[in-house]
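Next up: just one chain, as structure tokens, the form predicted on its own.
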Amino acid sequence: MSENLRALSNRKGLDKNLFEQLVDRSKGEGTPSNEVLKSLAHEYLMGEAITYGVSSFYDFLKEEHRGVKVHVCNGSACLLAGTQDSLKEKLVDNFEENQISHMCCLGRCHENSAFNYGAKNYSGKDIDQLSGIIDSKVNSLKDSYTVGSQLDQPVLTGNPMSAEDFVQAFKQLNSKGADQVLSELKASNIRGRGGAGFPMGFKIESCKNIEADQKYIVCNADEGDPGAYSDRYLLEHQPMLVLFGMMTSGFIAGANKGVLYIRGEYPEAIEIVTNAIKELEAIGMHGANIVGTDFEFKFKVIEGAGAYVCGEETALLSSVEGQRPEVRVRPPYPTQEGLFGKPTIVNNVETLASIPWILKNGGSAYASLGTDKSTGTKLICLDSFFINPGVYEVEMGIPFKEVIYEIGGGFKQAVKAVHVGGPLGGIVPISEIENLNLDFESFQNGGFLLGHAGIVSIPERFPMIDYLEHLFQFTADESCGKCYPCRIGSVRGREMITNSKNGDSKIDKELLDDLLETMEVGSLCALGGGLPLGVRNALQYFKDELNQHIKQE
């Protein structure tokens, strides 16, 4: 079935895409009305029900969010800050009950007290000027955050790159041909910055050498883990690095047509790299005959609906084809077949902004930075708990504690833990950080995950088994349903912890272990394989505080 879907939404191919149509239609209402998914069931020769169905699966297209004006954040961060109650209060005076939504997450995380209305994010004190905001006597209220770099030659957080500089960049790229860039590439030894740490040179080598008719480079920007804000940096201040890393990606895979999937909750971002491109199509640089070259590279943004498990490569594949964003089971890669059936490379954001940089300084010069494993930069995010919170650049491997006493100065209040890598990363407690260090190895190794590398604060005042209750919650929500692990398991998770909370029956140790097993080898994809990695962190680490929430032998 899916196969004969993704047939059918190919005829109209990206310039017309079903799921584009479904967020476009929604604009006035919140949701597509039923007229508008019988119609273009038609118009896409599909069943009603498959219009229906996809249009349900999203937070912004269901039937609940019509009417919808307001949404609250409902991130980790938001929630430790424990900012949210107060803000949704100042709310309630000026908006109906069900007028109010939530999202998860706008990316503020460093202020907290995050909203979005009128397609615009705010955070901090912005809910203090409301009324001129409903009033539209507010125009602009920009957040600020620090932005710093450890690194005297920065990768990603020097002076933006401006379309004159993609223009040279783009000349030094075509006078070095595509082998010998593939070749920097894979010396630089660049990983994911996603959180899989995928080594980038073999997915665009592979992608390469498949003989195909079309090809398509992906850019993952569903920045969806609460405490992450670093792809919302980069695509609001340094676009031009992350289209001229998808241009390079398509130039030596021999792929003509670029995506970037940036998630309905970064309006801000969606808005800047429209323009960008816009910028670059005026000096020729987007279309047909790039620079007086046969090489031709179509950039096309996608907005996504309010989807968490659209981070995950080939549910975000499925949701640009205009079906239901469910797990596909692999083999087959995307690099054989992704977006409709066609080779394809999927990265994230901040790994194919680093590419401007490989390319201008060479390969061996990244892979000198970091460690021998992790090379190169990585940005780190850090909430408002911290003395210094922002985005932050740093190499590879430098100690943990440096990063959180010295970069970010400490706590302002007393915190017990760190979540790192968003909902599905390690629980590191305070006594941990000393023995780690920032790359991929050191934290895999001291039972941890470092992900995204945004650093969610758990403050000692936040209960631990609230918090599990939390996590369980957030996966069952977003879980996309295709396998049973994930789907029922999350729920059955959430059900022990709010028990044992309540009163009526204490967690039976060998079950939830059992559930934790099943979850982390079962689930198709790291939402359910995920959540387990921080559940046992906190098991392990926080036994005085869990153990009245645990049945006893």
Given for the second form:
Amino acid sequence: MSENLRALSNRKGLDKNLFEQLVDRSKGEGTPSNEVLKSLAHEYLMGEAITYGVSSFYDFLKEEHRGVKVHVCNGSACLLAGTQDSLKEKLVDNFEENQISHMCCLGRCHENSAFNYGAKNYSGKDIDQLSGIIDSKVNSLKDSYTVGSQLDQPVLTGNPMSAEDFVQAFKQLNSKGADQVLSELKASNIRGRGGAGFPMGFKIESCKNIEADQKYIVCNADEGDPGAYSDRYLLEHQPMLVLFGMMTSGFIAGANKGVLYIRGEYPEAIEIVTNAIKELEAIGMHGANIVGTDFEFKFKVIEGAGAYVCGEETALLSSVEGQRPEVRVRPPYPTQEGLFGKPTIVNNVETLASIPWILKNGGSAYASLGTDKSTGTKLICLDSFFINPGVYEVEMGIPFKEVIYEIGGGFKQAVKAVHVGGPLGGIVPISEIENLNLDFESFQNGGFLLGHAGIVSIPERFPMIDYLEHLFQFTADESCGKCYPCRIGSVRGREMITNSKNGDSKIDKELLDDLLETMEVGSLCALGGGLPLGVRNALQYFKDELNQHIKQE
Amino acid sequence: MENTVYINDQHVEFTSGETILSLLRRQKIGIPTLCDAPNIKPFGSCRVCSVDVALEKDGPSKVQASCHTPVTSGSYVYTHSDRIKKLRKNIVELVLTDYPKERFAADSPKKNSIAWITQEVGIGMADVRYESGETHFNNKPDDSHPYMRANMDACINCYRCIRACDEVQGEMVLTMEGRGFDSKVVIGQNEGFSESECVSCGACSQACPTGAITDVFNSKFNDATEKTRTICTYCGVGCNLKVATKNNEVISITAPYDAEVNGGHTCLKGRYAFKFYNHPERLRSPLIKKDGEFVEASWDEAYDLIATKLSEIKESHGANAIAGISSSRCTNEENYLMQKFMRAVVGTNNIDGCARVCHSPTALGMQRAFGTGAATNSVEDINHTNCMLVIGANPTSAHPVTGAKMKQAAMKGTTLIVVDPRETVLARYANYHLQLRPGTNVALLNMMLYYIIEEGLMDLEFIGSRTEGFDDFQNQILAINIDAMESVTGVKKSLVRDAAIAYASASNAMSFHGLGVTEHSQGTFTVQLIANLAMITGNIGRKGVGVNPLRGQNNVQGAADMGVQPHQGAGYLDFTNPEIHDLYQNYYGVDLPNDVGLKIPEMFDAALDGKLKAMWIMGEDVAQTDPNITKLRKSINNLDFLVVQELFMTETAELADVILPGASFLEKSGTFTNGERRVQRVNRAVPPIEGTKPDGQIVIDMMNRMGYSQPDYAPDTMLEEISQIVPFFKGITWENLAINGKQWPVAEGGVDTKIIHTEEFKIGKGQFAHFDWRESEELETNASEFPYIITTNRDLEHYNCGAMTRRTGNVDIVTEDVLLINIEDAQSNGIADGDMICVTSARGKVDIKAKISDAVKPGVMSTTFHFPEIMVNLLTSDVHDSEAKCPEYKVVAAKIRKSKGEVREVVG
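Having gone through the form predicted on its own, I am curious about the other one (the form predicted together with the partner chain); can you provide its structure?
And the full complex, kicking off with our chain again.
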């Protein structure tokens, strides 16, 4: 994080956002040219190296992305489903090898065979219509999946909030006043849904309590965890909930700008949210004097460019600032020194989307859902191995087996484990499912992690060693490269596994344990720090399977 | 319990907000680090500095990187727990998997951080357990640049170079490319140093822990046997340098981190441009001109000839037929000796220095307004100001370390107003760039003062209690014709108004000015108006405010302080006052003249008239750097006798009768006084080159030869002599200057002064004075025939006449003087980029290469005079500041045409 770059970028701020300029200029050829990068650097008074270094970080801006037309999903769910090889074979008939690249998880985990072409995502059987897609004759393809809820009054999966509902909700917000709404949020005890589980009320309050000429609300819509597509659901089907959650946060904290950082892998979500903002604008719910009050709030959508680490909040903020999204040291926390150095609340899509319900029904009503420490509801995502793939809203604390076997209906084929909470989550063997409830504490106590609650199934036929290789490779690909344990450790770990798979040499268990500990306690953020959990779970529960790869004393 | 922490169960007090690492260092607990460096912010990438932190005794502990984690009160920090020791070792093991083995074997733990840290954590290359995997070896070394070098095989991705380039210099030439394991440090757009925007400051090279980025001198990793701390000889910033030597030869220079002035930073002149000192062209013997040819002579021969000649001339024409020019490149002690020699031994006040041609209007203007001709504040105040007003100065080139500090502040949001005809680097970052026509400073500052008064933004309390003459001044300012001034300056009045409001409304506003203020016919008046701006807004006497001239040479402040002026003796005392005169006579023990002597331009006029017969010029190349060279050469040729003390055969030395080979700053001791009145120790790093002598010793030799007993040159005894006559040096001793020097006035006991005029001005009340703008005589006379205005300036890479920098690698970076010309003017004259242009002024003509640039507006061109081959000063005029006689280098009426290609011969 460079204070200078932050300040220089802030000279144009969100209005003519540097990162947005870079992304816009990549649209034609797949990456901005060096000349364009130089002229942008001059315009923003930065060194020519800077824009070059920034663009080289992102999958969709880097030089290697020049000329790429189609992206194949290489996320965990598609990998485990085994659909991508045949998908790629079909693509090769229509595209040059160098026109095909990857995107990591398009959020089509419910039907796989996912690819991205022409700023649209496709999955399932869409590939069969590839020629029509290329000729633009087929353009109405939409994915569908079950959206379910156990609740009478769903928090997140009810009838979508309309613009008119939005106005009414704002009037209610305004009449209650910031202080009362804040105490409702605190009473709800809602915890961040992005994975870390930090109480939202405290976050908003600490930002509210800091005096500043400018504050920001940032919606972290960089749902990068393979296996999770609940945020995509909310952005595409419940955008008003998210926008209202942001506006409420701004109303309480005294922020008048809201940034939605939506991953570039979700083009439809970007379009839908942008349209929702336009809809609000059309009825005077955007900008100054909202509903005749002196409250002002403006949204800004920033499109990501292919970097998982931008889901880490400080990396996300650096990304919006047009810097390399390398994880920052904390403190200062974003609520103290966030976007452009100003107090900023960064919250996950799902957390924000819960706010309208809490405002309407009260904090205690929300707190009465779920468990004492994990209140409310949680969206879970089930992949295509389930009989009933889809997004489901469940009350926190329900038995995990209910999720797997009742809601999900069990598996279509033999599954040996489920990976819950993304690549940095825990690998839960089938045998442990019955010992868990779906809440933060139960998973933690069981030696796993609820995280964002995407659920990826690992079939019996899929070698665990290959999955571990995939996890290390994922971390190596997505590491920002700043801290040593993650940057070097992820590659050395991947090499150890690859060597053992290839029969070159078996894994030195002590060394692997040392590596996992180094990454876990030494890494700067949860990317390097989170990987060891799943690996350790696998080593513990799949010892017999993995033993052949481990050097025996 | 407030601010209490337990380090390894020992109870320790900490400072609020400090990091664990900073506390541990203060406790002298060794913590290994790789990404941490003294002058850049904590970054947290290597994680080797991790420690265990528990919130209660025997409670659960958490691993935290000590470099960026603030100390928590009441916590328990364990710096060497088993798990921490293991973690450090395991991280370093990972680093070694991507570090070249052969390099590791050759690294010395004293210099290379990898070799050191492996020792610290107890691991060697042979202990690495990982099998060989992907690495970042076999990079192509970058040797494209005259100074900078890169071989990224040894890079450990600690980001120190990138952060230094950004946080210290502010250039942002370096970046990481790619991400994760593939990320690597690249230069520019991965194009190498010479193609990049690198300004060769060397901050990256000094920051690099492994030598992946280094320089041709391998500064951090060479086999120097001794290091000497001294002060840079180039500009008035006064950077502290650490000079590494081996076998009495300088092999590299770095910047000490504990230097208050430059905190581990310096520029390419200070760091890399030292090879001039033992250049083959150094003068190594006294030379006497016989029949038009220089022949080597012994010191005795030379001294005898000089003594005879000077005595003869004094005998037949009087002492005032002799004049001396001292050198701002030399030490305080040497300058003191030179003026003492002229006054007490020769018997004339005809002593002046190059301040005449640069900051004499500053000294005079500030003396008139405040009573002291020196910066009111310190450079570090940049960190405490809300608004910087930079007038006629290009500090990123001429005062690079101060310039970098200003740029850093401006980037981070400190309001910046730049008044300059050129779009300087700082102007690009400015909130307001008032790009005025050269020669209209007075008009523009009057406009600013007008708007401040009109907007009612005066600090009436300050004006009432601390100043005099405001009412008259106000009436006169309000009477100016603002529209006329708008058209005179060419700057929109709304912009001037906005800038004036920004300056006046800032809670602390600070001004800086350079030669773009002083080298004008109204230079002194401009300085007085800058003083008015500070007084009218109450920006005097506290941190982050004031009037701060950016002094040119390393010791231009000191030379004037030491009495190198024809009208004041050492310490600015007025010798025309009989009491003062007596004081000096008593102190020097001889009769002294009490008539005011000649200023430099007057000396040359007197020479031309035949009244001045002999000159002694110490370390100044007037025949290249003074204006209107043709006339100046005529003047010098009209002298009977010229002595030049020099390092090289300069244009001026060529004209001498006797040349005495002096010694450079690396070869002698003494003190320099920087632009913020800081007197700092210059320490000899190597003995004088054989055949040369320190300039102070030469002057002393002559003093003794001419019958005045002066002990041999030694900095401590010289300082003792000076401190007894210069009032503001009273408390200075060689010992108490220590490593960071003292800012004068220094009271007895050694108490120095960072900010002057805090309670009252030196002259009691600050003096307001009004001046109407007047068109330069140069333009009034010549503009109709010579329609363009040329203004002169300096390059980062070269220093003034270039005698030193042209004999270093700097000449491979900037090879010639060029003329910056706006595309409009180029096109209308049929000139393309790189064409030779024939430029003519009323004095002469030169051929110079055109560089098309939008840094200058149509009608205005700019150039430098670092190269004698071009001799730009053939063009400059005799017009001087009406008060201080500083030449008007900044306004030259000229006409241009595409050159026919002939190369001009230097006129002899």
